[in-house]
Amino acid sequence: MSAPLLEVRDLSIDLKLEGRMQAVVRDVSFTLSHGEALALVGESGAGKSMTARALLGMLPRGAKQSGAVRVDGESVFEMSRKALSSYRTKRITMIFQDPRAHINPVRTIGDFLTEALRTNLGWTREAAEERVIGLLDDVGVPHARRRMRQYPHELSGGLLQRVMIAAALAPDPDIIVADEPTTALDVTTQAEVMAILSELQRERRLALVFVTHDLELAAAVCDRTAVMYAGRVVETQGSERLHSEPAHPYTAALLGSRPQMSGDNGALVTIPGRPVSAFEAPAGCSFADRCVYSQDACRASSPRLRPWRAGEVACFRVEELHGSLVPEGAPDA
């Protein structure tokens, strides 16, 4: 078997947080081939983007991070400056929930798509404009030519979206990781944007990595799915299988919480209690407050991720609970 193009291991981060080092990732493992996407799904707090930063050697300053993240083997961590900018410009890249914030106001679209591939890989002028413009095309941006002496105030935040797919792709990097992309816009054109990313991931043969809290988004995008809870996984599996047999009760959870779109629903299901960050988690498992599913044991000590069927999950009863989660209401056993 091949060795991974992406492997994250053992991953655990710490920041300042109201005066002292706190925990926002604790133990995450996780592996990514090429053309594969995984996505890392949970509810705020979970630390999905931190997570994702970590991949890109991304964090704030003044993190303290364990563990190891490698790409083709080679730590990201323990890169040089001048190696990690190079590996953030050719072999992975993000795109960002708000391009707003990530597309300087003062310059042209054209000089935001081409200022890495000029800049950092020796583009020409020219060859950098043809090759952003054929991905323009390629991401439904119409008028690519013109769009280019245009403005960010002037575009859509639709078309933004856009061509911040298209500036990830430019370079042709093997990574693409993808956080929130379509948080800020409606519904129809959240559609038609994961469905260009998805469309253009698969043909390219890209890895992506897709942070997102729609279960259902993940399912229709991704091969596998990742749930977090409180900076830590707790369940990884095929993402059909995760949606037609979900093994954490936490991922029951969130599956029981989502609106359908037929028949009489009745009141919405929530899970009780709020979510945690991993600083906030008690000693045992970090959802044993909210799961109805929950005994002495699951207090007493936090379960590892462990193999699974054809996945990996982190709860002592996986065994006992298999094929009778349900989404609210007290347990069978």
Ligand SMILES: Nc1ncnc2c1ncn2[C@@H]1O[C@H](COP(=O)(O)OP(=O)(O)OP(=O)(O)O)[C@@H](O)[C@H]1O
Second form
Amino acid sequence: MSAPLLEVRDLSIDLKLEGRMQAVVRDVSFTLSHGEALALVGESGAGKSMTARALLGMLPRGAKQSGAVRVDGESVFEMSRKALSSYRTKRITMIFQDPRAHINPVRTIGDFLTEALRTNLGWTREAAEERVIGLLDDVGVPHARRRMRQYPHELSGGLLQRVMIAAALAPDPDIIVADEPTTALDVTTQAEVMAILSELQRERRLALVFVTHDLELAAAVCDRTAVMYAGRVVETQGSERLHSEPAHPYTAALLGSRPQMSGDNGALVTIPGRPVSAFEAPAGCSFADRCVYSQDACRASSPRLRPWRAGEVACFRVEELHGSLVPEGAPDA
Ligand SMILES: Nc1ncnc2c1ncn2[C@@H]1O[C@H](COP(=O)(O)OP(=O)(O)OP(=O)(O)O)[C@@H](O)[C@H]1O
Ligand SMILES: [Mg+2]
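I have the form predicted on its own already, so could you send the form predicted in complex with the named molecule?
And the full complex, kicking off with our chain again.
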């Protein structure tokens, strides 16, 4: 059997926070094949961005990681600096949340877009320019040739995010990691940009790891969704089933906390308590303090992720709760 395109196995990450090493990601595992899209969903501090960055071997200085990230069987954490730089161009690229923070403001869009092709892949300027002009058309940036000579401040946030998508596509990678690529944009532009990214992903059979807070958006874009809480994956499931039959109380609570467009008053129902990072998590199940279904046993030890229907769930009560978890979260008292 050949190795999966992307394999993450028992990934744990510790970062130096307030002078000491603290856990931010714990035991995350998943695989991804060509053409597949996986969403990482969860509240702030869950470890989504750290997991995403680990895929590119791009953790903050001083980070300590364990477990493995492998691409076609090759370990990313063991790559030489040179191999890593080639890996980050040819195999995997990243789309960040805020394009303005990642595109050099004093260089032209054309320079930004062609840089990796020219420097890392040895393309001529002409060939690189032709390639990225074609891509700008694909991502819906009008007047592509003129845009190449412009500077980032001359473009709207939506256009700049399309430029970042074009840059991510330019070296023709196998995997794209998109970390909340549209949260900085207004709602209409968000929808347009996501539609383009999703269409290109399908068309080009790209493997996509899509980080978002939004379960609905995750389901629209991704075949599978992994829900993260306090540094761990607590449920992985086909996106549609996750949506209609959440198996982990946290997933159900997240679904219930979305603004209900068709509901009474569009009010945002939030999950009681605040989200925690891995290092702040209580002993036992990390979600127990906020879970309306938790019992003493949930605080005594930590539930492992185990197979459940077509996916995996980390909850002691998954069998008992089956069928009774409604997206609104709270049981009838
Ligand atoms: N550069 C960093 N240095 C130290 N700690 C960090 C760094 N970046 C993130 N953290 C911490 O690591 C934990 C996980 O952060 P991460 O950014 O992965 O969360 P996230 O799920 O992406 O959250 P959000 O939805 O807010 O983006 C948090 O506690 C965060 O404070
Ligand atoms: Mg993040």
